[in-house]
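One chain comes next, on its own, written as structure tokens: the form predicted alone.
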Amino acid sequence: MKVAVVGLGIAGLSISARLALAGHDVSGFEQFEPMHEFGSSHGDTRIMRLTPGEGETYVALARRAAGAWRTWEGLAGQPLIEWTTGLMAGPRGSPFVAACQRLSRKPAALLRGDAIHPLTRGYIAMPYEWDVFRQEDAGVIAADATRAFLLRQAPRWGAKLHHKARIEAPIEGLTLNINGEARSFDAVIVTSGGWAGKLLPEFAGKLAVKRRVVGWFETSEPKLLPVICADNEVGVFGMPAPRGFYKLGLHAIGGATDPDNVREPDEADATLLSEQAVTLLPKHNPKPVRMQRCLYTVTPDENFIIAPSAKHERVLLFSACSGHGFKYAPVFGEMAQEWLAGVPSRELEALMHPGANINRLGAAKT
């Protein structure tokens, strides 16, 4: 089958690679250069959790992805995930923390917030009244290294990747206008993140594009620390990063934005991040050494949205809703193949029919 994949972030690269490996004639199109930093997939690290607190469907996806991550690491010739453990935290009674505990294969007792300071030798501190669940199956993904690997691997499997390729909006069928030239396909999969609503306007009302900022913090004696996902008012999340830095972001802070005109990080962003660093990272300098902006593309309930267009059943929107999608990357290609074959897995069925099998909880996403 002749397939176009529009958008080569982590979802588009995974889908292009897997469909090409399955024997499809795949052409992937990206409006920017390879390894660009304008979307949602760039950066040194992302959080990996095999027990996401977002519900059973996401736990099943994460555990499906685990084996495929090992395959990708073998093909890449390098580790792509570093397992660090994780601290799932929030105010007492947090439904997110309770879900992480309930969904874990090896549930353990909740910790109190004041236990974290001695547990991490003083590097991480949390409020006394918080609940904390310590996850063994958490770590960090080398995000840019994964993208670079797929940019090499997808063509080896036969995918044709085209950068600086502008697709005329809106997409209304199987003929795309690419840099002024019309090309027809048997299926079109739109994985363009923040630009999806422009390419498929029928979904624009279900996709909110938001600006987020992350910052890197340094300490005089770097240690490999656990990842943090906190169900607090700002949705703070954190992870170890290269060179001994620790990276913090705020899942719930940042307004709507135009993906073609995103404001760069500023002092206001630094202040918001520093407020969290002062509390959470007592041995780190609370001033970020650098910051980076990224895009979140989210639905009202923050579930993924995988849906065929009403204008053509062979045009598919595949949005892994930036903020918690990277960890499932190897499964995206498998799910696209299921859709093409008309044989959906339980996970794909759940995500194509929102609410059917998803246990949704409001919490930090990473």
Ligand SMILES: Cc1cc2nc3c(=O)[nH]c(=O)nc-3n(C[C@H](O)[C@H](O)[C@H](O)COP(=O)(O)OP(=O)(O)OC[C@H]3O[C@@H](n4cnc5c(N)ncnc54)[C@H](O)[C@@H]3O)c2cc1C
Contents of the next structure:
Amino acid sequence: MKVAVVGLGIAGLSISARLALAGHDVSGFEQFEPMHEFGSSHGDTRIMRLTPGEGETYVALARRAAGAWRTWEGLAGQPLIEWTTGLMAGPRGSPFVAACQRLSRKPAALLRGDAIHPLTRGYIAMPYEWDVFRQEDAGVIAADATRAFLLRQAPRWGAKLHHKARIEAPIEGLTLNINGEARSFDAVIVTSGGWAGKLLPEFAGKLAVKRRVVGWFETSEPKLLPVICADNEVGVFGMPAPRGFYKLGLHAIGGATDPDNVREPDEADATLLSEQAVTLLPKHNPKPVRMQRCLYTVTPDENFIIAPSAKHERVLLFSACSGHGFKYAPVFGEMAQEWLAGVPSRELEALMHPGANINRLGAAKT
Ligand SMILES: Cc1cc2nc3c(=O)[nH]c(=O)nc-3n(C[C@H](O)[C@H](O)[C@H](O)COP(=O)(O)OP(=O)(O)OC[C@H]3O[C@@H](n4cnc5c(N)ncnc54)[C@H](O)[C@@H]3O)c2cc1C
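Let's see the other form, the form predicted in complex with the ligand, since the form predicted alone is already up.
Below, the chain from earlier opens the complete complex, with every other chain and molecule after it.
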């Protein structure tokens, strides 16, 4: 089948690679250069959690993804995930922390926040009043290395990847306008992240595009620290980053933005991040040495949207909604293949019909 994939962030790359491997004639289109930093998928690291507190469907997806990540690592010839363990935390009674504990295959007791300090040799601290669940099956994904791997691998499997190829909005059927040229396909999969609402306006009301900023803090700890996902008022998350840094971001802070006009990180962002670093990262300099901005594309309940267009059943919106999508990347290609073949897995069914099968999240963590 002749398939167009619109947008080559992590979702579009995974889908292009997998569909080409399955024998489809795949053309992937990306408006920017390879490895650009304007969407949601750039940066050195992302958090991996095999037991996401977001619910059973996401746990099933993450476990499915784990095997596929190992295949990707074999093909890439390098590790793409480092298993560091994780600290899922939040004020006492946090539903997110309770869900992590409930869904875990090793449901250990919750800890009080101050128990973390000795466990991390004083490099991470949390308030006594917080609940903490130590999640063993968590780690960090080498995000840019994964994108670079897929940019090499997808063409090896036959996908034709076109960069600096902007698809004109709106998409209304199977004919796309690409830099002024019209081309027709048998199916179109729209993986355009923050731009999805522009390309498929029928979904715009369900997709809010938000600016987020992450900051890197110098660490003198030579061992890898655990990742952090906290259900506090700013939704702070943290992870080790290469070359002696620990990275923090704020899941719940940052306003709506136009994806074509995003404000660069500034002093106000540094102050917000530093406030979290002072508490969470003793023994670190609380001033970020570097910051980067990124886009979240969020639905009202923070679940993914995977849905055919009302205008054409062979046009699919595939939005790995940006708060927490990277870890599932290898499964995106598999789910696109299921959709084309008309044989959805339980996970795809659940994500395509969220009302019936998955809960409101509202507190999703990266
Ligand atoms: C700060 C931050 C931290 C995160 N942390 C984590 C984490 O720890 N763990 C985790 O699992 N997930 C995390 N995520 C979420 C994860 O990164 C996203 O879910 C994922 O990257 C979304 O990928 P995407 O391919 O859907 O979107 P994108 O990467 O934005 O890709 C969309 C692409 O479409 C292209 N495009 C748009 N319009 C057009 C057009 N008209 N023509 C051609 N191309 C077009 C864009 O240029 C872009 O390259 C984080 C996200 C952010 C922003």
